[in-house]
Each structure stands twice: as structure tokens, then as C-alpha cells.
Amino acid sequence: MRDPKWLKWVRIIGLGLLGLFTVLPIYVMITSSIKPLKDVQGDFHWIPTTITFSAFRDMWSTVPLAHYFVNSLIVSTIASVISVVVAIFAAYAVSRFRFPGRRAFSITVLSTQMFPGILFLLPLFLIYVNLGSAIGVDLYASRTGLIITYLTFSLPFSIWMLVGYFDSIPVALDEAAKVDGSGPVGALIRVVIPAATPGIIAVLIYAFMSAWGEVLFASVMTDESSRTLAVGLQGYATQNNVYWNQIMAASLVVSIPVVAGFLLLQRYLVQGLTAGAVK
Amino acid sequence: MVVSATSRPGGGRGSGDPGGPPPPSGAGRGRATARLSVRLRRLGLPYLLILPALLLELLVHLIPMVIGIGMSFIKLTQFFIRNWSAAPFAGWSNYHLAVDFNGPVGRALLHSFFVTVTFTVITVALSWFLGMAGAVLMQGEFRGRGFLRALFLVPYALPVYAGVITWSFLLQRESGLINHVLVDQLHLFSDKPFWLIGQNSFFSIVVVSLWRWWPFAFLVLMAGLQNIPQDLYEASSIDGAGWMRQLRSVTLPMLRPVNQVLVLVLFLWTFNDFNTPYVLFGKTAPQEADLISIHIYQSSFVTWNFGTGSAMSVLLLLFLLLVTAVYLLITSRRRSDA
């Protein structure tokens, strides 16, 4: 495709720009996390005159934030890794099986995308502390409660992401393998999950993002002991002053491990979404 | 989304005999008992592999939303919200108070849906649009493309509550960047103006949201673009068709089966989505940001009055249902047409 000489200034005006736009709350993430807490208080500077890193010593003992850390941590490697092998296991069998209830069963879990978090809150808060109490397992308030409720959130899509992954597979491969004596579930561990690795990469960076990402569930299903980053952070604001230092710097050093996970592995997800999705 | 996953023609196609090969004849009869568990365990692999999923959303979502539309039919307010079963039936009077526009409490949910509407129409345009854009300016090769393909999706990877709170650190009054730029730099306002409570709050809340989610319009379309053949635009080139025209007759056609789920997907979750406006403005919005999953949830939590949130969440499921429906039928038809 040849291109016209205009679209090399609107390339470079354009994506200046929304360059510019996702930038500027980067930069000041940045920027005021190293700052000292007066500078943050009084009158925005775009450059820090005074540079400190109390911020980030001080953040951990205005909130327990390592606690949170580390609750985050639990719940969403947890959540992320069920989530992605219950989501083989279904994306396969609608994939390689026509079966009474396929279609049904893909748009039911597809419709759950659609329901307002806000209408089985409060529902689920119900069935957890009961079904807690009746099976002496705590569910409400614990870290096991967050992993069953987060890894629903990102069933529906990994699913539908993984048939579409797996459609893209030559069924021919499967059939190889069963010629050399391997059953169907033989064939989905030899040759399907290899061939989709990617995909299944991508699956797995999605629902792990999610889980560490969800506020309004963490913001009631959870108390001072299984709190997460995404409630707990909001705890340098409700002391008498207003921590922006110490919250940025808490801010970016929860945001690293995704951001560089995402970072790392963002070219599985879009070519996850090329082989599968929007194929 | 339920179209493109379900309704593709060959996926999968061919390995879905559960029988195997045909069985050799003469088999004795133990043969053929182990040949019928083997054929039952085949018809029964499916289910068993769909299981687990199934159990896992029945749970967390579909018992939850039977019990919630259960709940919107019960007086459920804070003297029973120990004992919740022995709240006395209420019939439809949630829904008539939830829907009643002269009384106080439908005429704030009808502003609140409103509000919604408009800010979720908004947001969906825009993100598509600067997603459109980003992914097209993006395609070529030139320096410095990967880096700013990282940088763009830095706002979809991270998490929520980090990138809304820096939002609500600029959009401070006395302290943000916001003001700063605009009054002290470019002296646009004589007085430093509130940008999360009162009428700006709005703007706020779609600057926010559109930061948020065009970085995943962005990701979505850049696949699709991948995907569009590359000799189609060689075609059109030998045809004569300039970039404008290409843009028009080849990508933007070529994406229409992508644009038909990401606008459906944005616009639910833009919708429904809750974390933006409770991290940015906390557990009451302002009036002008009020938007519905804040709205039922300060009606149901802050107030403690859950029958009628609940009636309120099943309208809003009604509504997102009917909107939905009528999406997929309208762009299905015109896909099929095309």
C-alpha cells in the first residue's frame, strides 16, 4: 500500500497525541511518587525540585500494604490458573464435540458477561455466608470466596476466546493423535494445548489482570484479614491527611507486575485475538 | 459475541463422532459391553468436560441472579437483612417504586439511567473511534512502532483503582494537573473549577473512562487489521484506489464482523462498569456522574433498602437484554445483506 505524504504528518500528529493523553497520568504516577508530601499538597510542578523515596518507604506502614500484597497475589494466581484450565477443558468440548446442549451452554456462559456485577453482589453474599456456615468452609471474608467469584469473571471470555483458538486447530492433528493410541483427552494434552500455547498465554494474562484489577467484590466480600490491593489502597485516603505521594508510589509498585506481565506477553494476547476471536 | 462463537460454520467440524470407527462384527458379548462403555464414556466426555465450567457459573452467577430476582419481590430492607427469608412479600411494589417517575426514588433512577445512556454512547464512539485511528495510523512499518504499541495499552494493563486514583489526583482542584495547565498556564478560567463534584464531574468521568478503555478497542482492532488480507489492498491499489478509498472499501468492511462484538462488548461493559466511578468519586457520585451500577448500589448498600436494588438490577438485566437482542438481529441482518 503506497502511502500519501499527508499521512505521515497525521500519523505523527495523531498518535503524537493520543501518545500524549496516555502518557500524562503515567508521568505523574511517576513523578509525584518521588515526591516529597508538601510538594504533592501545594501547587502542581511538572518537574519534582525536591526528589525523595520516603514515599516508598512510608507506604508500607500507613496500610498494611505487603498484606494486601500478597492477598492479591494468592486470589488472582490462583483464580487465573483455574480459571484457564476449567476453560480448556469446556472451550475443547465445544470445539471437537457436537453434543444436545452445546449451543445452549455457550450462550449461557456468554450472557453472564451482560449481567450487571451489582444484581448477584448481594445474592452471592448470601449463599457464601450460608454455604460457608453449612460446609465449615469460609466462604465470605476469605481468600477462597474471592478465587471462586473472580474465576467466574473470566471464564466466559477465556472460553470463547480458547474455541475460537482451537476451531483455528486442524482437526487432522487430532485425529493423528488418536491413531497413535491417544483417547480424546490424550489428544487435547499432546497436540491441541501445545499448538495453542499463545492462546492460552493470553487467556491466562487476561484473567489474572481481571482478578487483581476487580474493585466492587473485593469491596465487599472481603474484611481486614483477606483484603486486596484494590480495597486496600484506597486506605491513604481515609486518614486525616491525604497521602498522594505515598498513593502513587503505592499505585506503581501494584501496577509492575501486571504492567510488565501484560507488557511482556502482549503479543500472545494479540495474536490470540488474531487466530481466535476476531477471526 | 454469542454469533461469532457459536454460529461459525466448520469449526470443529468432523471430530464430533462420538461412535469412532464402525465395530468389526462378530464381536462376543464382553467385547460389546466394554464397546458401550466406551460409547458412553465418548457421549458422556463432553458433558464432563463442560462440568466444571458449568458448575462454577451456576454458582457464582446463575443461582445469584435466580435469587436476586427472587429478592426484588421481597421487603427486603435493613430489619430483615439478618433474617432475609422471613421478609414479608411484596409483590410488584419494588418495581412500582423503582419505576414510579413522580416519586423521588424513580425519578432518580430515571436520571440516573439517562446520565448512563448518555455517557455510555459517548464513551463507546470515542473509544472506538481513537481505537480506529491508533490501530490504522499504527499500520506500516516505522521507527518506534512497538514502543508505542506497548505504551498505548499501558492503560488497559493496569489495574483499575491505580490508573482512575492518579486520574483523581489531576483532577484535583488545588493540586491537580488539570487546574494547573488550565488556569495557571493558559489562564482559560479566572477561578480553579471542581472537576469531581458538580457539572464537570461528568466530563471527568468520560476523560477517565475513554483513557480506559480505547486502549482495548485499540488492541481488538489492531488484531482484526492483521487479519484483513494483504492482496486485497494490492488489488485495490492496481484499481487505483487511493488511502482514503481503501480505508473506506477495503478495512473498514473487512472489519465489520470485529466492529459488530467490540461495540457490543464496550457497550455493556462501559455500561455496567462500576470500578471507574466508585474509585474516582467514592461510594455517593454526584449528581451529574450518577451513573446506574453506583446508583443501585448506594441504593442498596448505603440506604440498606435491597428489595428495591434488586428490582432496580433486574430492570437494568431487562433493558441490557433487550438492547442486546435487537443489536445482534439489526447487525446480523446487515451482515448477512452484505
The other form holds:
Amino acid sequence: MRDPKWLKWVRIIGLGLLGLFTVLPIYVMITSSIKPLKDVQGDFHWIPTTITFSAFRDMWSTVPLAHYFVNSLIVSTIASVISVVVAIFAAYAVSRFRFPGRRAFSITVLSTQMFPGILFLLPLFLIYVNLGSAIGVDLYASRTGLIITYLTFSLPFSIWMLVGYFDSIPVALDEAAKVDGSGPVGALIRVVIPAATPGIIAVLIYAFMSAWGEVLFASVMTDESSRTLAVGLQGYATQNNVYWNQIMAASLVVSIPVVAGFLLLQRYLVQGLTAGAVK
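How about the form predicted alone, since we already have the form predicted in complex with its partner chain?
Only a single chain is listed, so you will not see partners or other molecules.
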């Protein structure tokens, strides 16, 4: 049975408005980045009257953007990789084995997603400062401390997502690998992980994006040497001026790694999320 004609037009109009709502801010960001600062601060014009790319050059010297970029790349990559590697083994154990405390562990992992991040901010800050004073381990204002901080909220979600995905993989694959002489770890590495590649990539993308754009913890747990991009963009707003065109240009540059990674791996992302949700 075909849908009525009016419903088709409602869908077209609705999708058109949604697309406009999504594209319009990006258009304003792009046009603002190629305007002189005086034009951005003046009356708004949809079409730039003067086009200049000086903001893309000056943004590197106004703040140490390259240093912030390296910090974000190192912290996000290491945090996401560690999160996924640990989550693979934890999720496999929860999915395939029955042990005392299994249900309590699963509930605890899931319940961590109910609490806001700011609830953990002060305890983590005090732990890092006290560790530095007591045993000389400087986790505060360091990349290592920020990586550990990001693991506190990316790891539980990664475990929860991978448990659902591993549950959708038939146990017969594990048993076939064991017949061929593989142990539990061998079955995981040789059979389960290749079959779960879409789900693992989906979790990896989520963990990386969460760390890349995180602001709350990075604004408190870092200093000038360990600051990330999400916080470093505040440097374009000084006491005397706000360099809006450089902010827009830097925001475009900051978005490139995440957008590029999403476009390259979107097939795995969609497949991994849907397969993990339906058993």
C-alpha cells in the first residue's frame, strides 16, 4: 500500500527543514572564517563582501593551536585505544562466562552512565593532587592524568556496548575455535574479534569523539602545557577583543579529524550500533 501524497510532502518538508537546521550553522561558520574581523563584528551579511583567508594563518600564532592539537590527538587516541582493548576482554568475559558477581558487575557498569560527569570532577581532582603530594606522581595537569580521567567514563560505556555486540555473535564460533585447539583467549582473538570488527570500530569512534570534544575535565585538569583543543579555543577571547573569525577557522580545523574519521568509518559505525542493539 502506497503512502498518501500529503505524507510524502510532509516528509520532504520535514527533512528539508532538518537539513537546513543542520547546514545553516556550518555555513555561518565557514563564511565567518573567511571574513575580516571588522566584518564579523559588524552587521551580519549572509554573503561576505570581502573574502580573506588571513584567519586561517593567524589562528596558529594567536594561541598555540598546534600544541593543543597534538595534546588532543595524543590524549584522545591513547584513551580510546586503551578503553577499547580493556573493554574487549571485559565484555567477552561478561558475554561468554557465568561467574559470581557477573550481574552486579554489569549493573555497576551500566549505572555509571546515570551520573553526571561533574560529580566525579572534584574527587578526581583531589586524588590527583594528593597523589602528587604524597608519592610524587604528577597526574594533575598532565596528559597521563587526562587519559585516566577519560577512561573513567569511556570504559564503562565501551564495555556495555561490546557486551551487547558479543551477545549477538553465536557461541558456536567459540566452540568451533576450541575444537581446533584454541583456548578462550585464542577464540577471542582469532574468531570473535574479526566477527565483531564493526562493533569494535563503532565503540572506538565513540570513545575518540568523546575525548576529542570534552571540555569539563580538560578545563580543570590541564594547564598551558597539557591543554587540549576544546579548552584552547577559549584563548581567542581576550580582555581586549574576541577574534571571531579565527575562532570559526580554528573550529573548522578542529572538526576535520572527527568528520574525516566518521566519513571513512560510518559504514562500520552504523552496522556496529544496530547489530549491538538487536540480538
